[in-house]
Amino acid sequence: MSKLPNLAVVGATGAVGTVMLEILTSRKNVWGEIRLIASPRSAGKRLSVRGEQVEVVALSTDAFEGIDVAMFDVPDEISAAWAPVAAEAGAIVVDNSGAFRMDPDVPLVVPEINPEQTRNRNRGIIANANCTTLAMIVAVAPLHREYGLKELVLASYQAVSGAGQAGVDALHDQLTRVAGDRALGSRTGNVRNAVGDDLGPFPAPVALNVIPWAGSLKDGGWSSEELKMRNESRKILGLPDLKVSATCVRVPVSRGHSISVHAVFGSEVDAEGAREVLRGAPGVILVDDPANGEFPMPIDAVGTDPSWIGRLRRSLDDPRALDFFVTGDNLRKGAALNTAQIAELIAAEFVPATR
C-alpha cells in the first residue's frame, strides 16, 4: 500500500491558516502527517485538524523535513523567502502569496481551469492566484471556452477581510463607534469625526461608507488589486494580450469580495445560453432570480466554496457583452481552498492509479 504524503502547513495561526485546518477537516483525507508551521512565537501552540490536537513548529529549515506538500499561507516576503527552501528540501510548494505568481517558471492554478500546469512546476512552486481574481475566474473561464472571450471590465466590491484580522476590527470598532447616530453619513466630516484617527489598514473610514482603493500605488494611479486582476486574468486563461481594466473598491463587509463583470466575447451570446453553461460549471453555483430578489450576496456566500454568480445579462448596446455579478468568500475558494484544492492535484501523484 502507498504512503500517504506528508503536508506541511506554513502560517497555520493566521486567518487563512485557521480556514485551511477547517478545510482539511472537512474534505477527503489525502494526507499522512500534517504539520503546522508558524512563527517562532506561535511555536508550542495547539491546534485541532482532523479532530486531532497538533502543536506548532517553528519556520526553520528542519521544519521541512520529511515534507512531501508545503502550503504557505504567509505574507510575500516570507513565501520569498521561505518557499524556495521548503522546494529544496523537497517538498512541492503551493504558495498563497503574491510572491511568485507573475514568475514564468511558477504555475498559477485554478483546478477548475487549468489542473495541467500543475506538473510544469520547474521552481518546484505553484502559485495560488489572489482571491479577487479567484472569485471572477471562475465564472468567467467557461464563458470563454464557450463564446472566447476578448475584453474585461471589472469593478471590485472587497470585504475588509482581504486586509487580514487587522480589517475586520478596523470595520467592527468603527461600527461600534457610529452605531446610534443616525445623523452620521449626513454631513461632511461627521463619519470622519465619529470614527477618529484609528483607521487601521485603510486610509479612510470603512464604516458607512466604499473607499475606492486596495492594495499599494503603482504606476499610472493604479493600485496592485487592480493590476492583479489584469495579470492573473491573463496567465490563468493564457491569454497575454486579453484587455482588462480593473477598479477595486472596499466595502464595509466582513468576508467575501464581489466583482461587477462586463465581459466581451468574440461572437454573440445571450444570458440563456451564458445561464446553461454556468449552470454546468464546476465551482459556480448560479443565484439568478431578480424578480423575487434572489442575487449573488456575501452574506450568503460566506462560509461556501462556490463562486456564486447572478444578475447575468446581455449588453444593451453590445451583442458580444454579458454583464454580470459575482461574489466568493474570500478565505475559502479565494484562498485556503483554491491552495488545498492544488494540493490534493500534487497528493494524487504520490498514489499510483489501481487497474
Given for the second form:
Number of protein chains: 2
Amino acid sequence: MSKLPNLAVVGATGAVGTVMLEILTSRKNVWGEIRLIASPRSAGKRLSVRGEQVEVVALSTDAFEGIDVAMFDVPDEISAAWAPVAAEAGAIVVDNSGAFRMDPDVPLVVPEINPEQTRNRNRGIIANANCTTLAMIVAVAPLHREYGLKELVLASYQAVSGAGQAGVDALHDQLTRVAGDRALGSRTGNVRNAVGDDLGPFPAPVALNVIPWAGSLKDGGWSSEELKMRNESRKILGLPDLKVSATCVRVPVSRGHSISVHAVFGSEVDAEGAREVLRGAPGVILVDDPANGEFPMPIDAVGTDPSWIGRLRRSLDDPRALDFFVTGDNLRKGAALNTAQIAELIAAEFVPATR
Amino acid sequence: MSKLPNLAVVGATGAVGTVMLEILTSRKNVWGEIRLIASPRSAGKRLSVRGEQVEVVALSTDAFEGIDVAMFDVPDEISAAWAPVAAEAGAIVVDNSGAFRMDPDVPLVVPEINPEQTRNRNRGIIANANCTTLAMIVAVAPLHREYGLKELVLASYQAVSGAGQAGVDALHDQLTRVAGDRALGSRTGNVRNAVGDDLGPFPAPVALNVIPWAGSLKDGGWSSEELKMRNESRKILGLPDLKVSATCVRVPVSRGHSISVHAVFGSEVDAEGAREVLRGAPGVILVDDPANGEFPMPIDAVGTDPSWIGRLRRSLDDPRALDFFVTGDNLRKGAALNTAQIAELIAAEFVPATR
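Having displayed the form predicted on its own, please output the structure of the form predicted in complex with a further copy of the same chain.
What follows is the whole complex; the chain from before opens it.
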C-alpha cells in the first residue's frame, strides 16, 4: 500500500470534532481525503479543515465507502451502534466514546504508553481513553516504568467543557449572574437563588462552587467517571491489580482537567529522580518551581498538547510514595489529540516502511 | 467565681472578626462585657454585637485590663507578639493564628474532638486549628474513634476567602472581566491577558482556574498549608505517627473549603457503618444521596455550622479504606465558630458547677 489513507471524522460538528479539525489542520498531513460526517441535521454544513471548505455528509452506511480510518467523536450510544458498521465497511475505527474501552477485543491506546496495542484490534476498533484518565496517565506511566506503580489515590478538578459546549455555556451564563455580587458566597442558598434553574448539564450551580460528581451512579456509591479512572488506568498500564481510588469533582473552569495524584510505588522514590524521569518523557512538560509561581494550571495548559506536571513531593511518611499535580487540555490530549495520534499510527501502516 | 466573664475580640474589624461578631450575636450569651480591639487605625469605629453598638479600642497592654478571655483573629506575627501580653495581663487567650499551634505547651482544640485539652494551657494560650484542617478533622474524628485511623490522603478545594476579603475582591474583580467571553478558556494565556496584574493575594488568576498552591514554600516542595494539615491532624487526634499526604489547591469559590479524603483505617470499614457513625457525630451533617443530587458543596455549606460530609464509598481495592468528600465554612467552623466554641468552654469554668 502506498496511497495516503482516507479519513472520516464522525461527529465533526461537536465540541471535540471542532478541536479535531483544528488539530488535523495544524499537524503533519498524512491523509488523502478527509470526509466530515455528522447527524443528518448537520449535513450540508461546510467546515474548514486543512484550509479547505468541506461539506458535512450525514451518518449512514454508505458514508464509510472508501474510508480507511474513521474517528468517532460522538456519544456512547451512537458509537455503539455505528462503529461496528464502519468497521464492517472496511474502516479501522478510532473511537473516543466509552462504548468499547473495556471490551477485551478492543485495545485502549495512549500512543506515548502502549502504541503496540493498536495492532490488537480484533474488532477493527481502537478505543481512546477518558479525558481525565488521559491527562493523568501520560504523566504517571513514565514514573511507573521507573519505580513500579502499586496504587493511585486521585482527586480531580474537571472543567465544564468535559460536559460539552453546554457545560461552557452554563458556566458563563451563571458567572454573568454572580460576578458582580461579592457578598453572594457568604450565605447558604444565595448562589442557587441567583443562578435559578439554569444548571445546564450539571446537578447544581457550578459558578462559585465545586460539585463532587461527574457521570452516573454505580454500585457502592461510585460515579461512572471514578470507575473509568480505575479501570482504564489498569488496562492502559497493563496492571490488572492496580489499586485505584478516585474522587471526581467538577470545578468552575472552562477547559483543562487537573488531577491531584498520590502514587505509591514498589520501590523507593525521590522527587529529583522523578523530575529527571519526567524531563525525558514523551507528552509531558515539567512545571515545578513553586517559589516562582510555576505549577500546572488549566489557564496555561489549555490549547497545548502535553500533560503539565508539577508540585512533585516525596511523601514525608512513606519513601515509596509521590504526590504531584497534573493538568491537561481535556479536549486536546484528553480527546481529539490522542485520537489523532492513534489514527496517525494507523496511517503509518499504509506507507511503505522504507519511506 | 460566678460573674459572667469579660471577652475581648482582637481583630474585630477583619474578615474573621466580622463573622465572629455575627456568631457572638446569634449564640447563647455567656459573656459579661464584650470589648472590641483592633489596630489603632480602626480605633473609634463602632461595630454591632449583641444588638449594641460598641466602640473599637486600639490594641495595647491596657486594652486587656479586666478581660478574662481574649480571642485573637489576627495575622501570625500580631498573635506572636500580643497573645503573650494578653496572657500576662490575666486573660486566657484563644488564638486563631498559626503562631502557637505546634507549641507543646499550647493545646490545639476542636471542641467536638478534644475539649479536655483546654485545661492544658500552660502558657495561658489555646490554639484554634487551620481552616482546612478543621472542616476535615470534624468528620474524620468519629470515624477514627470507630475504626482506628492510620493514614490520610487529602486534596483540597479552598475558597478565596481563606486569603481574607482581598481574596474575595480579587475573585469577583476577575470574574467580572472573564464572565462574558465564553471562548476565553480555550487558549493558553487568554485568562492571564484578560485579568492582567489584578491577582490580589494569589500567585496567578483564580477565575476560570485552579491554583495548586496555598501558603509558603517549605522543605521538600511542600506548602505551609499542606504541612499544617499533616501536623495539626496528628496533634488534634493525638496520633503522632499518622501518615498524611495533603495537596492544597485554591479554587474560584468565594467561601467554603472542601476536601477529598482517602482514609485508611486499622480495621475493616463499610460505608453504611460509617454513615451510621456520622449520623450521630457532633458538628457533622451527612449529605450522601448522589442519585438525588445530594453531596457536600460550598454553596450549601457556607453560613452553616457543621462540616458537611458525603460521597462515602469503601475502596474497591482495600477493605480498610474509605473515600469521601467534606465541605465546611472556612470563616465559621474553620475560624470564628471554633474559636467561639473554645471560648465558651472556658466561660463555663467561670460559672459554678451547680448551675
